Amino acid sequence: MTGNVAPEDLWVREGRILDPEKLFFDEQGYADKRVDCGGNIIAPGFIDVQINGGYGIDFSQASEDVSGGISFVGKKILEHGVTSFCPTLVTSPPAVYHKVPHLQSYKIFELFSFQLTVSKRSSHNEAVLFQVLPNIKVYNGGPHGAGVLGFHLEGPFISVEKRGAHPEHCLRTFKYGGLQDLMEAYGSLDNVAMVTLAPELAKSQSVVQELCQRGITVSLGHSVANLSQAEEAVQHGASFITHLFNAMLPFHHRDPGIVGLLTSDQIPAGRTVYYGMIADGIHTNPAALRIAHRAHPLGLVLVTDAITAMGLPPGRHTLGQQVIEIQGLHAYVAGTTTLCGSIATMDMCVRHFKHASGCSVEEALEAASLHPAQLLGISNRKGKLDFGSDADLVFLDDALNIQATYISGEEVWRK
């Protein structure tokens, strides 16, 4: 833990946290505007590195207004304290990631048995297949909504056995072990922040290295990897575990698998392995949550893994190419008992994590702010209240309910 709750004034100028000594002594200035926080806790804005959609929007569903859908969700999650996020795409047909060869039909075009939207465009009888990946750019947050830090591409290079809700016939393996595999799958790595892959796949380690050299975070997940395979991936640059305990081999005392990374002695010096936890009270038993936190508290990153149905009533919705069903607080692949994401919000996860783990307020808040910022390599500007950091802030009461959200020092939501 690096922070602590203390009674202090926070100074902001031009969207960043200001050292007041510079204002007082160098410039002999004063505050132009004062905000009474009413005894609330001020914390760094929350960062969600795994969110599949919400409020009826599915990021993995191509549409004519992909950016509008992401902006809509970005606006709605402000009330839950999220100031930055990584829109997450689950394993999808190639055309969702990038352009496919010219289509000769105005009708619904079937690709790998999936229904993809095609529209008639121009007088040249050209059919246009909407893609997701090329239509979203990294952008800063503001009154329009939380900022986009880049895509999290969860798949398609994952294990068949641990695919969960990911469609099997869209899964891929590495043929070449490098950039060519990635380009064939995604078309481009522009605006990509993170890729989840299974490290046991042949030729995966050179792909891990390629991604890390490009500044893209590599996460291990949806995998049947043993511990040595996971350690090898970390030694090549992987630094995250996608939703720990879920979609991976269970912990075993002779080979703890990916879970064993939390206490491995094979992590390179100076490196930290982070791990995502869906602290919704459903995906992870409170005892397992406590085990992970006590084993490796500085690596815990809260994620919602929220799907289309977040903010919607029970019923049937979509997640990528799958139909999912909401029953109470559970989200299942329709007709099965396979969990497929959550309907939790980030502030709910923070509160549940604190209650279930018995951790401090500071630890709960850092798991949703500092740790994801460190994971993505942006803690020099986000996830902290240090001088020079972006003034992305949340105001919370003592029960950790969100009272207001600020981005770059500007109020963007208030209860």
Second form
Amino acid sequence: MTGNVAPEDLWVREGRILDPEKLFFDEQGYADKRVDCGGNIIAPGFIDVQINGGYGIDFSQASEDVSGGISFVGKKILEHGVTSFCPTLVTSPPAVYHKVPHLQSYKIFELFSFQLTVSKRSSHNEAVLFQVLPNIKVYNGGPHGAGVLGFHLEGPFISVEKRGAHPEHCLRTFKYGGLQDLMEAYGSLDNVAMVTLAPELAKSQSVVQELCQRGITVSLGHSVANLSQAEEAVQHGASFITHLFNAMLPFHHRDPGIVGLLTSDQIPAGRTVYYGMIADGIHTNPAALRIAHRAHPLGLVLVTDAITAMGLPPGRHTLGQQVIEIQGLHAYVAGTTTLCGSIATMDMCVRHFKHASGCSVEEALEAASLHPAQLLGISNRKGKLDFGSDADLVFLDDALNIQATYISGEEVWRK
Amino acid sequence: MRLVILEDYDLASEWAAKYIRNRIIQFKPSAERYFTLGLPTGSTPYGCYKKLIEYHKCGDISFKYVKTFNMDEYVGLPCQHPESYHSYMWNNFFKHIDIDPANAHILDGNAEDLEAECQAFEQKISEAGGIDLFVGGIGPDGHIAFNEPGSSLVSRTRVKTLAKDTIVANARFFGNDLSKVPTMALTVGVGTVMDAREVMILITGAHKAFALYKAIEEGVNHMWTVSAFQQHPRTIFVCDEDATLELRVKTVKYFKGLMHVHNKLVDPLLSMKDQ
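Right, and the form predicted together with the partner chain of this protein, after the form predicted on its own?
Below, the chain from earlier opens the complete complex, with every other chain and molecule after it.
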């Protein structure tokens, strides 16, 4: 259901949105402090469920200070109105996911069981390996930055044909069709909010079930699944599509593939399939964005899928092994016209989505707040301005430019 | 009585709001001496509330030293229900002004002991020193608050069962489902309002015309309880042209001829900014 923008005051107490009528009659209380918002729109803070890094930081790159990197990006994205996010890890070597002790140099071992076979050769070349996944816990946002809702693990259980930029040698398949596959790949599922996988992989359906039982959102993506494989995954609990249209089979009128989930009649009653859209005007043609929006407006979730180069100034930058050239909203492999990822910010995506689809202000804002909250099953406290919701807010002018960001009722950024 | 006739609903609402504003400011309320106001609900006073809010937002009037007592509230309707009079007063008045919540009194229709609640309300009014100005409306059947036809003209705050007419009229606020409309209400009595130092009755619309006729051109009668105010020393009826449709031409001409006198009550318009 779409909400309404209406002139109103918003009341906050102890980090939550307060019912002022109850305060007045039941407690005979009134405001201790008033903030004049100058006619701005107050909306729930944006939630980005797919962001790979930014400002020179790559979340999938294990480094000395993983949590510092995530915090740094978390603080910067407050400027884009994002108050909660899922740091995304693309398909990576096992070491990124969990502790792999005593490995010589950077050779990747195939893990046959959770108990490693450790090389017994001398360890004079012992490499210091940094992990990513075990170092970060879910935490609330605040003046330090946007809250981390949990990781989005995009891979390694994806299709080789649709891997995109993910490294082929790190891809995996399901050997057991259950928890053990996940443990071997990731080590732990604590602090994981979402997993993207390809449902056509054998034994995937029981894995989908395992993940859903643990409250982890399962997303379909980087896949060559046909519609029935996708529908089966949804019936087992999958509820999201990773960057619709990208890294999947194109829509075909006799087999719509994953795209067909938008209008599938096989979705179990009472459930919604959400789909991520990178609305930067580059990764999806605006006409395709409109088709998806018109087919299934309530499921649209704006994501940035931002890469390391997001937030960096125009020009050349060396990031890891790559040299990237930024021109406006495009990030190319330097010297070529090959796109290497998205650098649009969430607020740019909201404005572009509204402009390209002609949707209302409310719909544009809900695609960045309510829908991701519903997707992750946290809409009881995030993504809405209901009484009792966390007071994660964004102030916008009528052109949807961010004026200020609040987390738990506290101002954390102002223009 | 004064009968103040304005051309339409908006002008009548504005006149009434100006009068209330002037009365409060003239009184010079303070922490030692509050101005007590009796308040109605419904569609008639809606325009008046909007004007008062406007004056407040411009800084011309403050409700910091004003105590309010509402006339009535449904029995058994949760406070948060959008049709409760608590909700009406919050949304249409209290949330926009600077009144101290402890000074905004509304009968509690969910109290365990309704009679005790009514008595406590009367007690609060007398502790506040009585009501300086009681603002009210009139029903199509001539009732004031929920003092339905047949109510004693010396009644006090009590529980009343609503007349069939009233329930039917209210159904539109409850999805036209008669079973959802409350059947009982707590209301101030006719006597309670008569005790106020001044009474202002707002009457607008052709559907109220017959009730106005019965209230001021016929005798004092418990079937038209607003008629009791013929015996109050200071009553003002503020109405629009449509509400006068059942009155004698002579009555209307007389009071229209007095408008220059009536307008002295609202002109000059006072402001707290000047104090």
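Residue numbers count along the first chain shown, from 1. These figures come from a predicted structure and were not determined experimentally. Take the two forms, find the largest set of C-alpha atoms that superpose within 1.5 Å, and that set is the rigid core.
Annotated hinge between the two forms: Leu312, selected from Ile267, Leu312, Leu385, Thr173 as the site between the two rigid parts. Rotation of the smaller rigid part against the larger between the two forms, from C-alpha superpositions: 24 degrees. When the rigid core is fitted, Leu329 shows a C-alpha shift of 2.7 Å between the two forms.
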